[in-house]
Structure formats: structure tokens, C-alpha cells
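Taking the form predicted on its own, here's one chain by itself in C-alpha cells.
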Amino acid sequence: MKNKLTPALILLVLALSACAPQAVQTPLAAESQPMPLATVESESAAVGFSEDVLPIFVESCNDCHGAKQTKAGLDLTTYESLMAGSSNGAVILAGNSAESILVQQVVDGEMPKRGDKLTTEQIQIIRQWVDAGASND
């Protein structure tokens, strides 16, 4: 009887070992895969105009560029007026914060002229929004 069970056990073990790695490793491998970095960055970097950028303008810019006056013809109270630019032309170059006059002004500390300068976090929010295409959301 011992001889009859041994070949059967060997076949069972071989059959299970042939199937087990695929059945066990595939779900575990899928679960252990990290989320691609681009996906993580795009989710964490999702910045919108109305939710993120406009509140910065309302708090720090609208005394001179909107609510009370529009110095240099720049109105920062709406997306449309921002994208219309100033009397000197466009202030936002969608997709390129480095070439956007408005971003350069806040990074260099030239704006706002009155009150507190924008924080590093506020500037980063504006940059991310512009670099992502400056969409109206």
C-alpha cells in the first residue's frame, strides 16, 4: 500500500506545484505593484482654477486687480478676465509657468505690491495650474 500512495502523492504534489505559482503569484503580484509615479503625481498635483487659484487671487490680488480697480487693465476676478490679460497683453501662457508674466511677477516678489507676498505654497499652486494647461474648471 505504501508503494501505491507514493506515486499518487508525487503526482498530486507536482500538479499542485504547477498550478499554485500562477494561482498564488498573479494576485499577489498585482496587489504588490506600486501605482505608477505619473498617476500618483497627477492625482496629488490636480489643481483647479476655481478651487485653488482663484482664492489666492481673491485674498492677495483683487484689491488692485479686480474688485476695486484693474491696474494695468488686469482683472483677476474671473477666469475669462485673467486669460484676457492686461493692457500689456497675456499674463498666462498655458502650459508654461516659466514664461508666464503673472507667475514671474509673484516668484520675483514684484507682486503683490501691497500686503504680504504670496507664500511658496501659493506660488506652487499657481505654477502647477499653469503648467497643467491653465484650464477653466
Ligand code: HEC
Second form
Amino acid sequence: MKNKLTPALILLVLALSACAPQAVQTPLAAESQPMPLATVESESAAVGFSEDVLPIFVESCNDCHGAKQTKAGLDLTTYESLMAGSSNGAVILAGNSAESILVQQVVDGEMPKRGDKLTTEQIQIIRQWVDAGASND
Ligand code: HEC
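Could the form predicted in complex with the ligand be given as well, to go with the form predicted on its own?
Complete assembly follows, chain above in first position.
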């Protein structure tokens, strides 16, 4: 019984291993490269303050720039407080992410001061929102 099954099993394993790499690699290869850029770009029009930007501040910034404390005089809990800026002045220059101190700080990895840095996608969301005019949407 066992002796008859063994060759059949070996054949099955061989057949599977010959097919498996292709079956696994093809969908991955098709998805992995064009996806990130295309996703970011196609969503650019849809980036909004309350839905996309504020959750990033809640997750990574509000411990120091929120209800408990406002480091540098900067409160990142609402649109109004964000646009009011820090004790040094505005941190967002609407329409110009490159000149916005807040964007510079997250791009340089200065902020958040502690904890995990923002991901490339999160930084991209903030940038797009600022470049699109930093509106309260
Ligand atoms: C662990 C505390 C902490 C966290 C978390 C944090 N910050 Fe700060 N932030 C500070 C401190 C303290 C300063 C004052 C400058 C300094 O010490 O570097 C500051 C300064 C800033 C400034 C400069 C204000 C100015 O005009 O000088 C910006 C902009 C800023 N933070 C944005 C953010 C953003 C955006 C996040 C979240 C992604 C964040 N911070 C998270 C502590 C924090």
C-alpha cells in the first residue's frame, strides 16, 4: 500500500512545486510596482483635513501638541488651532508644502519628537493637503 502511494506522492509534490512559484509570483509582480504611486496620485483630489490629516495628528502628535500640553505653543487638535500656528508663527503655508514648517519637520524626521516617525504615505497625505490649499474639509 505505502510503496504504491509513494511514487504518486512524489509526482504530486513535484508537480505542485513546479507550479507554485509561478502561481505565487505572478499576482505579486503584477501588483507590487505600479500600485503605490498610482494610489497616491489618484487619491490626491480626495485628501481632506478631517478624514485624512487630523487622524495622523491624533495618532502621532496630540500627546505633545494637544489637550495635555501644547509644545512650542502648537495645538494640533483642530483645523483652527493648527492654522493659528505655534509661538513662532504659522506652521502651514497654504498651497506651499515646501515652505510649511510643519511639513519640513516631519520630512526631516524632527517631528514627532518621540515615537514612530510618520510613514511616507502619511507625509504624502499632509503634503497633498497643504499643496491643494490647506482647506478645512
Ligand atoms: C514627544 C513630544 C512631541 C511629539 C509627539 C510631537 N512633537 Fe512637535 N514639538 C515638540 C517640542 C518639544 C517642540 C519644540 C521644539 C523642539 O523642542 O524641537 C515641537 C515643535 C514642533 C513644531 C515647530 C513649531 C515651531 O514653530 O517652532 C512643529 C511644526 C511640530 N512640533 C509638529 C509636530 C507634528 C506634526 C507632530 C506629529 C507628527 C509632532 N510635532 C509631534 C514635541 C513633540
